[in-house]
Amino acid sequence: MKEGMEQAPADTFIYDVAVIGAGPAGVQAAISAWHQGRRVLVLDAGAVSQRKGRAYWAKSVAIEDAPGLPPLTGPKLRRQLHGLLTSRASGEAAQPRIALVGAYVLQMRREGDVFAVVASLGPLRHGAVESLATFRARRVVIASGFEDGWPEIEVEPGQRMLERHRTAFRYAGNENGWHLCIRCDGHLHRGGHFALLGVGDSIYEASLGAQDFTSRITILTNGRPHGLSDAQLRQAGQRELCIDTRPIARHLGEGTLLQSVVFTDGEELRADGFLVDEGLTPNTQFLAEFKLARNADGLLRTGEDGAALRADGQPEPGLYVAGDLVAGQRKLIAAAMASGQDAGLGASDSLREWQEP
């Protein structure tokens, strides 16, 4: 257990919030409600796997755009979140205390009032779970984010995500590297040449997006059909958009910084800056009991204050979603801590003992 985790509590112990993440969304939400004088408990997953959540891994250069924070790279981020949490995690009798823990939730079930949440608190081996727990909860805020795909470029079978796309993520987030939202990074490529790497609707989107850097845009689909409707088409045309279906072979680059792609057929592209879009799995495996209304990424829709719905466009009671997770939100950290605040502040209002008549 790391400097500032808090070992498991007993399992007869049932906190009013329990918060699984531990990114913005998931911090912001913690501290909301324990401000209102919530007993809380934060699920780290990222203390004991490498599901630290996207501003860690796609960020290198300096996080600029979000309000009240100096701009720090995604490691630092990290830590200064935390810093937040464990410094909540002590203090007065009259003032409860937010319980931090590295865990990786497995399951979440219903028993009766509360929630159950069943946690490897160490790392998998294997899939083997060594060290199990379970927590248990008035009301649960989801924020544990979604693992974004990366391209298939000199990747390495049957390995763990982070050795299969070890060369990847050595270009991950840097300012000549490997971006994951045109929205954060597009302004470190002005006038430059952008290539965007993905298929369908979501590249395209993002070339639209790169307009507001640079007119000189190339889309990658790395050896797949483009996807691209006969409208998008006619005006990618029209604007002089190139789109570039040879598979890629492998990156060039130095050090940390990529270059280039090489295609299948040895010619290189060079560019500026490079963005991939290859969809996302959203962490949400844990869920498998609650029928929730999702999108066609697989993000969970939500009501009133972040309240989680069901299938059938219901509330589903004491179950809240915030950050990347929720559908049709924009991945930023700003908008991901303004969800986190609105669900901290419903999973809490929710617990008066008196409500509205």
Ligand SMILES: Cc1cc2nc3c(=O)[nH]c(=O)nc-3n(C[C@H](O)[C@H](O)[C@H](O)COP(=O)(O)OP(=O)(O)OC[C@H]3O[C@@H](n4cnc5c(N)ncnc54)[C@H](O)[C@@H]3O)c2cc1C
Contents of the next structure:
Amino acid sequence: MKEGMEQAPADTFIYDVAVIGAGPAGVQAAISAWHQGRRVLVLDAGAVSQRKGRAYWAKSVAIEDAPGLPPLTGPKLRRQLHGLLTSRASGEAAQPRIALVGAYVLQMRREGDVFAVVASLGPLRHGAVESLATFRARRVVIASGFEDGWPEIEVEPGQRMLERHRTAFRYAGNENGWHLCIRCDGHLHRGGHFALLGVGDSIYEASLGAQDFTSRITILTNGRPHGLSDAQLRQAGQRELCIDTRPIARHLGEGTLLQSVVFTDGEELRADGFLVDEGLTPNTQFLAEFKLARNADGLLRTGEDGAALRADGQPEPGLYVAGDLVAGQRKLIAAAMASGQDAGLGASDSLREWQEP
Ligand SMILES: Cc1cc2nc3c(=O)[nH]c(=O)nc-3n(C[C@H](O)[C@H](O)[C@H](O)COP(=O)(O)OP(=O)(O)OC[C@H]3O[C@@H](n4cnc5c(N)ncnc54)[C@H](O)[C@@H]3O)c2cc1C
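Switching conditions: you have the form predicted alone, so give me the form predicted in complex with the named molecule.
Below is the entire complex, every chain and molecule, led by the chain shown above.
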């Protein structure tokens, strides 16, 4: 059990609101529901798995635009936000008002009026569960974010993402390594040469964002067709944007400093900044039982107050969504916290005995 984490009662106690994920969205959802007097449980995979959360990835890059906070690296931001939760942990009576538990949620189901949330309290070792617990709550806020896709360069055999992408991870989250968000890290390479890895609309969108910082931009497709439309290609030509479709063989770097990539023909491409956009995987595997509305990326559609919508467009009773998981929302910390507040208050308000007649 990590410092600051609660040993919350599983199996018997029924919480008012369970929040899955303690990134910025989940933290805000929990605090907003707690502030209305609800008994809140937060289950977070960061302590027991490599699913740390996007907010906590930045190893040496300071996040400069998180609401109300000084510039902070990912691990420091995590300490700050989790500190906010645990400072609200000592409520009246024996039952903590916000319980923060290191737990990887594996499954969720309805049991009458409550949700049963099944989670592993220890690391999953090659799929095997160390210690399983079931928590119950009347409402659930899903704030588990998504995992970014990583570059298919020097991929090592192995099932686990960390093993497969070991080389890319060495450079990820560093000032001179793989970036994942142009709006977040573009300023680090102002006036420099930016190499953007990916294909199609999403990488072109990143190139539009990169123009805020530099006009020296190369799109790398790593051997794939670029997937750009004729209109995008025409504009790319006017912008003198380079598109290089050669397959990439390896990274060239020193320590955690990525300097260049080497193509399979042996030529090297140096750049000041590297960004990858290879798609995403929503952290929603535990929702298999629920038929929720999603966009093309698998992100969840929401209605009023962050209510999760079903595939038929109707709200899924008792279920709320916040943060990066919300379809159409900006993927930034302030937006995650704002939607966390919506979802936390929505969940709390729905527990009132008297509703508008
Ligand atoms: C490298 C990088 C740099 C960034 N820099 C900035 C920046 O400078 N400014 C900015 O505004 N935004 C930045 N962002 C974007 C920002 O981090 C995200 O928009 C924000 O973190 C979204 O918050 P979230 O709470 O929705 O998700 P996350 O931060 O991803 O948190 C999700 C949480 O859910 C937990 N979780 C996942 N699966 C499970 C499960 N099955 N069971 C239990 N818990 C689970 C994870 O452990 C994690 O704690 C950056 C992102 C990256 C990747």
